[in-house]
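Just the one chain here, laid out as structure tokens, in the form predicted alone.
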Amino acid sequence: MCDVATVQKIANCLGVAPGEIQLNDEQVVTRIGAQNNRVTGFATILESLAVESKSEIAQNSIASPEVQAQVYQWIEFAVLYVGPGSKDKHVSKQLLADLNNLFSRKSYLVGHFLTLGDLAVFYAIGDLIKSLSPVDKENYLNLSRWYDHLQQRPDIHQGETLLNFTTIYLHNWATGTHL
């Protein structure tokens, strides 16, 4: 999750040159920026990208100290829980249920606007969402709505194939199975 490709995607989304991104000797993602400054750690790199960017997402992410702290917490949540938890069947089921419940009350993770926290969780949960069946997607309707909303933005999906969240597909899939 907190790998070189994810940092590059988020940098592109923010309209910032990613610089040289690599894993250091300890396998921690590291960014060497324009002035040859070295930033280590996924959350720290995203913070530095937000400071460099003039994009709406970046500005939303650093709007106030409170927002900045909440965004940082969601980035850490993505790194420490979502990424590793997505690989465990029982943890991922609880993770999906918790996020689905959260999105029943709100549209974004922090405030009423898209932030780096949303991007970090979006990219961290991507493989897990891709593995869901149409029935599973309907069981996590609020999470599916949030994920689909974000994936519709070209700056976020960056040419990746869009996932199908159409509930009509489920109806057609089940047609003819009943007598």
Second form
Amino acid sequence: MCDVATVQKIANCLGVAPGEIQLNDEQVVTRIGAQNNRVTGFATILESLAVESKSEIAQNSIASPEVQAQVYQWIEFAVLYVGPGSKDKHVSKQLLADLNNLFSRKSYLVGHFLTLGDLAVFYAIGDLIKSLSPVDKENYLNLSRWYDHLQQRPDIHQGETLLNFTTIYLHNWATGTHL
Amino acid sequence: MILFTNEGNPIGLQLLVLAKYLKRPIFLQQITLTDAKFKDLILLPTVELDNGLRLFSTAAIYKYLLMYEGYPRNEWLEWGATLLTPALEHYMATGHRADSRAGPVLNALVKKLDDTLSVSPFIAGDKLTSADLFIWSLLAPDGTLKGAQNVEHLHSWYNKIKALPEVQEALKELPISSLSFNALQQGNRYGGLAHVQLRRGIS
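Structure of the form predicted together with its partner chain, given the form predicted alone:
First the chain shown before, then all remaining chains and molecules of the complex.
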């Protein structure tokens, strides 16, 4: 998904008016908000949205300076690695393995609550997850669990078709090995 | 704090310079991600703060340690991390990774810096901010400005920042000659930032 669409989705999610979202002359996403206030850069825009929002996700994301720093690093990770890396076979495989490993120890990227870090990675990895076969999804079970948990929320899926993570069909041919 | 980085990684200099600037003790530990001890690290450099928190994004660390410098510093940090760093890695790549398309993209970014520095003495305005340290450290390795022309403002700013005592102190531990953008490849398991498509500006 392109940056402009993702910023709009995340603004919806936070219940904030996105303002005018466009690409500037460097092809970087820019937000013109209230009072003609111009903010440039995906991560910086997400921070500006969080400050304006009263939603739980926004409050979680700025709960403390430590949380804020970690949220920022995951947003940057989404921009530099998840988004562009998803289109590369080698990088995407490593990304899936790393994120799956991470989610074996925790339910969210930062702390024990949903933050903008999760949202940024969620929207950046959507196309890659969509391309996975059911067996792949089984292999990345922890990542799949996190993704499925997030996509179930109406404020996150925003009417998009939900991806299928059901594993029941596997019982038919691999009953013994199914975990 | 502890700075985990791999040998030659120019991003490590960004963090070392910041620590010297803030007069914070920092322990530089050069490691490799193939070492099983560090299998949980995703990106190098990673900083472990005194409270145990580990962060791998240099911009996040800059913002956390220097919170009061807000706008427009924050935008410059993001610009440096997401536009300038990948362009430099593409531009400085050698051998089969060399990318001839990177030159014009980098030139446009460098020109923007020079334009900014033609109207203000520092990147984010009249005062030195951490944006200057952040961007200077990226441009520090030899050859980053070899293709740039008519960038006198940038050159004089470069020399001004380089002369700062804090920067000189950092360079004693990580000399410019030890740094190479090729080292970014070993800074993660994704092969550096080669997968990042360069954004070609319209202007």
